[in-house]
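Okay, so here's just one chain, in structure tokens, the form predicted on its own.
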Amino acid sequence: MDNTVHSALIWAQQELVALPSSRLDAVHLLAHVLGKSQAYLITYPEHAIDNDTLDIFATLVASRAAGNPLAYLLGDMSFMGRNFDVNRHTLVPRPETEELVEWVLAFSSKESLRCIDLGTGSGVIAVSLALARRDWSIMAVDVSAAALAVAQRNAQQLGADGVMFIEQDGLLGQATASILRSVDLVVSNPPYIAENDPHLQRDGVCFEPRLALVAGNDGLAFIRRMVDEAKSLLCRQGCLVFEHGYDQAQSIATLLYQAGYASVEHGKDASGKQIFTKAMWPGG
């Protein structure tokens, strides 16, 4: 490739061809490197660009095409309109986590709540339930510390100053041993998908952190363990509300029930997809 931004582009495409968004991830990797805007790579195509440039541009290229998320290599990821900084210790964040959140927005309007993030990863559920609500107590809970790191930043960054960040591994521990009986809603990403399901090769995945994936044989391991530890956390009439894999609505249903959940409530992507569901726990 020459030196300029057009032929940049033509060569990244190509090197990233087997990719469904080849020219889109050019474009944003181009744009990163150079700190400038698309829509300043569209203005001037023939822009010269310096090889020590061209090389960093190459490299982020070659990393692209080996499979590594864009959001990786760009150190960032937007979400509900708002950039929040992600890397190797955390998941990229999916638009369908925007949806669980704006459900949970939408039935959830009492003031003064307290919530806990279980799994907040980048922290992205746990800082954008903050900001919308200001009046909620939000405690983040992940047994990762690097990935606790890159919540707090993010929640530092975007002015998200009252949730609290706990290392814990699941929902029982010292940290929130005093707050039994007493949280009005737990909300989780967890993980969920089976040990061997073949979206774990789909694009990217395979360098996303396994332990916020995978769970179990059947993916329900996790929430399994959720599901019984809420109980001991949630007041009466709280809410435990996740995501979850498109086709385990119906199994967690029974789970829920069985658990002595009460008024379970699946709810859809905007595919029409039940990867939502939301359950009261009556107490007792």
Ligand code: GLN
Second form
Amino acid sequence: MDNTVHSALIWAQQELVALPSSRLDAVHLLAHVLGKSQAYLITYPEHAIDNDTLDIFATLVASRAAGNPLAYLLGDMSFMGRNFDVNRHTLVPRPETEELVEWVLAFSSKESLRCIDLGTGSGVIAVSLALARRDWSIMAVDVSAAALAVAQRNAQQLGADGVMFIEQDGLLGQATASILRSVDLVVSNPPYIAENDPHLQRDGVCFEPRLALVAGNDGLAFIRRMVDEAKSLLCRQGCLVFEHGYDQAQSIATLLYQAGYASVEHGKDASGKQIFTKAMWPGG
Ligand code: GLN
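Given the form predicted on its own, corresponding form predicted together with this ligand:
Up next: the whole complex, starting with the chain shown before.
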């Protein structure tokens, strides 16, 4: 390649030809290394790029060609219109999870309530809720210290100062011992993929933290535990709401009713898949 934006993009697009988004990914990566907008690249195709920058670009393109998610290479990802830092310690936030947050906001009253985001990862759920509902008291829990560091940085950068970050395995532990039976809302995008699911081999998924994706041989191990633990934390008529696999709604409804929850409702994503469930804890 010679050293213009135009030829760098043509070269990168060829390198990435196996990806459906080859052109867009090339543009994103080049804009990133140049510190310019995508509009700039389109307007100035003859802009000359120095050799060091070209080397960095070539390395990123090679990583992307090897399957690394674009979000990890750029270091951030848009979620509900805001930029969140992400890295290999956090799941890449999915658009479905934006719909989960919208669903929670739609059914929750505006009054101050106590909410826990379990498995916060990059913090997208906790931070988005905190920014939409300034009067909520929000705890973001994750077992991974490395993920929590990313979430905390996101909260700071985006001005969600009130969120409390807690390193804990699951809902129950020292940090939550003083709030038993007083949580109004537990929300989560838990790991829900079965160990041998072929989806784990697709796209960049194998670069994402396994802990954030996989939950036992039926994908329900984490959800079972969360359903059980949430009973100790939720107040009377408190809500548990979470995302799950497109084919898990039925089994999840059964396990929620068996655990004593009521009013189980499923929510659909934009493509009509039932991937959200909400249940009410009657207390007791
Ligand atoms: N809560 C984060 C998200 O929705 C991380 C979820 C996870 O790691 N399973 O992206």
